[in-house]
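Only one chain comes next, encoded as structure tokens, the form predicted alone.
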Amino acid sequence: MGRGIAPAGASRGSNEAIDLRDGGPEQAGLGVNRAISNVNDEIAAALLGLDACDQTLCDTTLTHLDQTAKKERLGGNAIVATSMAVLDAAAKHCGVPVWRQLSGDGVVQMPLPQVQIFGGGVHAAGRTDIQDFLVMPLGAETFDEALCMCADVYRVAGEQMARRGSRMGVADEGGWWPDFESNEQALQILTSSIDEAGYQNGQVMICLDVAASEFGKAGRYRLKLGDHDYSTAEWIDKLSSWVDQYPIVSIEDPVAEDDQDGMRLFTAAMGNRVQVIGDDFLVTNASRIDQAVASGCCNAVLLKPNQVGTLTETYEALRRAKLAKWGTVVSARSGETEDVLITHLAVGWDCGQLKVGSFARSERMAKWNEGLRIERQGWAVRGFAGAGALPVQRRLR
């Protein structure tokens, strides 16, 4: 028997698979009884008798059964949970961990973590315009050491906020609830926290999830914090100035999903200095990745199975990105569950990077701790991806 649980995202791209919700007055309309009925009835009937070890067959069956581009008939949540459960069942049948079921006889590396320190945007009621301020421990030599380094920065950042008299809270993904006068102040405090934690010379670098679709539209970017309005060119200049001033090595969704020209311009300007990740811009979609490669947009992709609907489609997006020599980052959602499968995906598919939130909230720690357990199993895990997982050269402070 296998299990799978569908997560949900507060910040969603317009081209993502659509969750099926019940509507009506109960549970604020967010119930999933209709999706569950689809699993128990139509989906179960279609999968009955198929080989669970043939993930592609099972997932293709699900996709053909739904027959909509965004999985809206049966529900992206029903389909992705089923796809995950099939993989879990297959691994149990074969008597191996899920990551080993995915890697086969291949040798894999532990992924480089991206850990949220401050949550913003829709993850923290809009307290900052930038959605996530994260750190990446490029100087670590093991996954265990990487988590310890990030935990140091997380602790020091909380202490710095307390000394400033900031209100303390926890954002959706476990990072500190921000209390800053500007977006740039968060960068200043985070940089100071890295220094105070004792990490220098590029050992720990900053990643930003801008999630620009939340405040950008039709080539204009309106920031509430500081009351600024930018054109695409002006916004790219602002982000570029942050890269010049702070130890930033990765920027996710720097411009809005409808701003392809902006993404191309930003990648051309900064793609040799920072990892440029497409999330809402790519929505784990293989064809969108191909288009981005051809047009010179991005050099990395965020991989979220529930964005596209099945693990087979997620893997195809990964494969296309690797062919382009892009960075690949398996990611959780803001509305996460205790399921740890995405950690196994990051290891078993040898993705190189993993982003699941911070060092608070059990649904986040479950995934980090699963990584520790996998690393300590030892067999077939050979080393740690480290800075080599980035599509750009490591930048030193």
Contents of the next structure:
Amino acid sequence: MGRGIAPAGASRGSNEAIDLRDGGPEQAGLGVNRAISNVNDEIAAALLGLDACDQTLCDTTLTHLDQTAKKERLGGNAIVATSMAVLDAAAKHCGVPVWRQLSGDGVVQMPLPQVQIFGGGVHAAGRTDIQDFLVMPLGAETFDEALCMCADVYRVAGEQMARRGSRMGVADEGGWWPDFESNEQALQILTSSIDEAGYQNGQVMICLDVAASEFGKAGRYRLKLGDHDYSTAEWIDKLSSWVDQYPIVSIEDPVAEDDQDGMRLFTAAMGNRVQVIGDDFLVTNASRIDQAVASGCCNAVLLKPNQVGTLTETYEALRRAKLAKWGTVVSARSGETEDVLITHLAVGWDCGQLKVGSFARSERMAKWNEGLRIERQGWAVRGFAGAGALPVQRRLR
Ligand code: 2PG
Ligand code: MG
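Output the form predicted in complex with 2-phosphoglyceric acid next; the form predicted alone has already been displayed.
Up next: the whole complex, starting with the chain shown before.
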């Protein structure tokens, strides 16, 4: 018996596997009865009798059964939940935790967390253009200490917001609901929260998920806050000036998914100073990663199993990125579930980094807490990835 739950994302790349919904008038068309029937009927018939310990065989059976490029026939959600359930069943059969099922006897490290402090973009009704303002505790020596450091910054940032008279609440991933006059003001407050929490000299650094596909298309970037329109070159200059002014160590989707030239230019300009993560730009797709490596786009990948549909394909994306010596970040979605499997993927696959939202809301905390439990099982985890997980370790300030 294994179980898997498909998450969903609000800011989706257009090349992701399709999240099959029922359409029609009920539940605003968002029901998943068709996907569930597909699991119970076609998928069950194809998988019954296979060995759950052979993940590759189960996953290729699923992809062959679907036969579409984006898994729209059976549904990426039906397929990814099944793929996760297969892994869960295999680990239970072997009597080991999922991360151990993946790592075997290999040496793995606890991942460096990226913790969201302010949630914006489509996760907060567009109150900032930038989607995620996060921190990464480069000075931590254990996963446990890393979470404590991020928790400090999260708490202080909330206190700063309260002192400014903001109405307090949280966005989709648990980050503080943004109440800023500009995207830059969020960066200023985050920087001063890190200082006020007592962290200096690069111990805690900032990461941004720009999620630029939400406000950029065809080489134009239209920001709502500040009402400004940028060309790709101007937008890259703007982001670069932020890297000069603030302790930023990682930027995800700095340009839109259709802006290949922009991604190449940004990586050339900033890739030796910050981690450049492709999310919507790469959609956990191995051949897109190969193309990006060949064309000098990005130096890290965000790995979201439901973007591609199966764990085998997600692992292949990870493998290609590691071959290129990229940073690799396992990530949750904004529409996340209580399932903690992705924490096990980050540890068991030795990914180096984990991004599951903020330090609030149980679907987020469950995943951080699972990491603490795995770290305490210490008998097989060999330490903490720390700052070494970054493809570029920015000089401590
Ligand atoms: C992202 C994720 C998580 P969503 O863009 O990286 O923050 O958001 O699930 O909405 O794509
Ligand atoms: Mg993203």
